[in-house]
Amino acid sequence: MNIGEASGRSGLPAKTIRYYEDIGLIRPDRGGNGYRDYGSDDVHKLRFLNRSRSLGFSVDECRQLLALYEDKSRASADVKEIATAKLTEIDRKIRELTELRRTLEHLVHACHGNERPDCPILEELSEG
């Protein structure tokens, strides 16, 4: 099949698969007329890679699940590490968003948003 089929059945843009391509992600079969030549092998990867992103994975972090997906003596453990990994990263981003949340809204309610000058916010940033 071609990009654009591979594209609407992996939800993929074009550009995304090219990309993954160009990196060693997939490796497509080239027809005799040199255009990439998707199989369903192709398409599942790229499946696999679309659903590995929306759950925060990195491409390298990608590029060891899938090895992994593909080395049938994986163990599992190695899975679990990466996965465990990536939850405790997402953990820590989900604290720093949290604080710089209370931070900013307590500034927006110390700020009166009137025609005076005076604003908590800007001297706040100021301060750094």
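Just so you know, these numbers come straight off a predicted model, no measurement behind them. Note that the rigid core is defined as the largest set of C-alphas that superpose within 1.5 Å between two forms. Numbering follows the first chain given and starts at 1. First, how it differs from the form predicted in complex with the DNA.
- Superposed on the core, the two forms barely differ at Arg63: its CA moves less than 2 Å between these two forms.
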Contents of the next structure:
Number of protein chains: 2
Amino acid sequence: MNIGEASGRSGLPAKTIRYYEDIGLIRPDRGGNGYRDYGSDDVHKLRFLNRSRSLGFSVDECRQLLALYEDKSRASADVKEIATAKLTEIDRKIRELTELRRTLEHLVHACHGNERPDCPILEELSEG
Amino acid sequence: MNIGEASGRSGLPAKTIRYYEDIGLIRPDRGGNGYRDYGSDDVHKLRFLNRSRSLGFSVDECRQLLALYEDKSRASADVKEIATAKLTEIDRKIRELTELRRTLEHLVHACHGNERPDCPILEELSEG
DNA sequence: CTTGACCTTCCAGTTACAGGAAGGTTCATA
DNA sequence: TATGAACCTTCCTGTAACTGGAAGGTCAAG
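Now that we've seen the form predicted on its own, could you pull up the form predicted in complex with the DNA?
The next block holds the full complex; its first chain is the one shown before.
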């Protein structure tokens, strides 16, 4: 498929997809006309990149995560080590998001009148 | 306190803290020597910024979130609307992180031998 | 009163894109 | 067959959110 369809299916702008190719994250085929040609596995990777980037992982971390699945020569112990480190980080992110969620919900419910209450919720916010 | 201590307490590099001042996110006092002087509420905000940035919110979104607590003149309905939108986004992030977590854990447990198995886990990864 | 660890501003570089120009390709329609 | 819209290409510039480093002022300890 062309880059437009890959964009539509992955949710990433075509610009970003080309950029990811520039920095070596994906390697689509090329048709005779010079157009990029993406397979469904490419789309899977792009969707994955879209998600993990939006969750605060750097492009380099995404590269590591992708490598967990792609680098056939990597020994299992390495994979486990990296994956385990990422798991710890993911758990932290989930915890922090949950706290942030709780705090925001508190605010939403606290504001029942027409005026914002003067509650010092920032403390709660930053206690993580 | 000086910027070094604020950095230590918030987890943000001093460079970043100065940058956040440049773009108007925080307004520390200045001592007679020209040094920035941070209070504990500043540290709270900085910790909050550190967290929400690492969770994939843009600086502008962080600004909105901070404004929910700072803008005393804002009507409650507005606060609710913004906060509710953020809640939806946070829920999505939590869902996606949970899926990513599950997939990574799967990989860790699947790799019991010395060689990485050739499992096409990418599909699972990108189904969110 | 100097030394080292702070702090300041300023300027340049990096990452991860986004916008837009200039031009080639494809495909439906006149 | 032609022409126009909607694709695609590369290239170059701009932006966001930092990061590093230079050049120099401040402060507390010995």
